[in-house]
Amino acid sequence: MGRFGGRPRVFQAPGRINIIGEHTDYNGGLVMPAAIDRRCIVAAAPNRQRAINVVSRNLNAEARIDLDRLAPAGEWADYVAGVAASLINAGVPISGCDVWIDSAVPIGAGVSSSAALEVALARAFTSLAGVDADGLSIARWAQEAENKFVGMPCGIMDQFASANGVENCALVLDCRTLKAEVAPLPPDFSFLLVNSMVRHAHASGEYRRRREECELAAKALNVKDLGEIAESALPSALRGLPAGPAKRCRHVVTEIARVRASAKYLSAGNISALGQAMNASHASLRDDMEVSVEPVDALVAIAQETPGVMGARMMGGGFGGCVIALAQSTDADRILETIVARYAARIGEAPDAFICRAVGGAGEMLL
């Protein structure tokens, strides 16, 4: 780390896609996401200062922490700042470093930068603070991050993902008891991603109202969580709920039951009926949780029809960002270049895209 003249340690975070399962996180639901192979590397060397010296190679920008004043700012630095915040407050010996990010996860494309950001933040300041910390410790000081400091009320899908990934899987998890059951993905089979090149803005609007009106309609319905409510009791529950909040609480009770139903297709290998759940969760996000825009009804609406893909909705919370699309694995380049030119013509440039594999969760990258 030659800018700072230390020695460092360095770790890593991944990125993460939802196969499905979207507003469920913060509605004590399921969720399948894995974590990928675009990661954030964050190299970490003490200073003997009651500060963290951080630059940021991909926003050419660097910032001084002061460990002993830590507020937010409305800056990019919230993020390190926020992790030290959580960690102090939980108790970890936090002490001052130099640090050096750079991270190959898209920014604002829905696979969850900020959380690969935050996780492998804990990584490095509980390493070096010597605390050996599970995943879970990980992934919830992360998201108290996010939530208490950035100001983004976000569930814990992202950073549990970030954390806790497992090679060539996907995870079912539970949002509500934090476990989660390990979903072998088939290997003949990839996930395209292609970016709606709309970036999206959580923590400014729409995403934060959609939330609020989910808890609206679990508090009318008497419940913790729209993820108490059975399926079986949708219909007498939406009867008592006003419109809008009635079109969330059935996204998220049906998305519910399309995430457990995904975990019996990828058990039996019935790749056909996962792709058509994914399809049926794009028509939710975009009609009941209304989280969908313009462009990302073409890019996805255009994915679908592309010969070869099984199955292709929006990803992340919403309003821009990745659409994710099934394939068969030999077929994924050129399926990829189909989306790619189709969209490219629609919008006059050519969008990001990549294909994506499943791997490990966050952790030390021995140099």
Ligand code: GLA
Given for the second form:
Amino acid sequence: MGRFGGRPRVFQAPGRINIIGEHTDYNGGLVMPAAIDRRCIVAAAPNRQRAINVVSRNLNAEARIDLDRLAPAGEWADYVAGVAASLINAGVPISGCDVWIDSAVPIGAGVSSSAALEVALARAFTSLAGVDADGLSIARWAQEAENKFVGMPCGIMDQFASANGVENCALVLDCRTLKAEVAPLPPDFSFLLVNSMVRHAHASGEYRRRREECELAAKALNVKDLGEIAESALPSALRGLPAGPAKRCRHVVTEIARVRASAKYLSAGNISALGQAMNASHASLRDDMEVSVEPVDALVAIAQETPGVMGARMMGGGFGGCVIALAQSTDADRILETIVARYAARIGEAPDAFICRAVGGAGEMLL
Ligand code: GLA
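One more: the block was the form predicted alone; return the form predicted in complex with alpha-D-galactopyranose (GLA).
The complete assembly is shown below, putting the previous chain first.
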């Protein structure tokens, strides 16, 4: 820590899984994410300059960001500049600091390494400015950085989960009201993540297209968001849309219904019904939202066929990244090994895989 003029304060923000509720956040719908025990760490100390000097251990890179000239530069430091810009827009009195970043959230795996970085930075910058921000504000500023500086038109799920996670619980977040309920997870079940090892070069372009298609469908149906359409009104809504937009609409409306049902299954301890809902979510993402790719479908099928798996599906925006599977904790290691071995035989390399635990959201680490 020889780089720091003063004694740094250290902040952490977790990555996230999403149990169910995909491509629903930007449609004003429900999602069910949980923060996980893979964290991004940010150490920060004031430097009495009008600049942020930042070092990334993961990228082995450094950058200097002029606080009086914040603009996207098309590089990794945009995450840092973007968070600073959102905070300044919101009237938070940011001043110069030295920042060191080290993240254990795997990059490009669909577990929100970017959100974890943005949220950790937002916690660090607000705390250094003496501002005690609530988790929703932190999530909004982090999302704004991603939307405006990184150029990814994401919803709020990832940043919200990272900022507001609760230990051993999922969050059932209504993205229209931004109200979340805490849903305790069953202690004898675990979530397994297996990376498909596919990184789709056009993922963010495809994501933007899906988002635009949903917005057009909402407009055609005269609603603000597709999330406003009740499941009972779906048949008539579908009749009012051309085939393509109708599929997107069907995914969104049925996926929101699956999240609502899943919250009930969780509180009733009906884990096999939760698993079935995860399987149905995958089919809808593959067939109606059309955001899966062939290797991911193959990995999901392998997981679903593995004895002991309650349910499995693609996770996140799509076109690659991790698959999530739900299994009894006592068998989790063996089940993970089986899935990894079968998928490795298919793709010719061992995929990254891990079992995760739900943790609390971002905060300062008191050393
Ligand atoms: C990405 C985005 C989220 C959400 C998911 C799909 O992770 O960052 O906002 O839209 O895709 O559910």
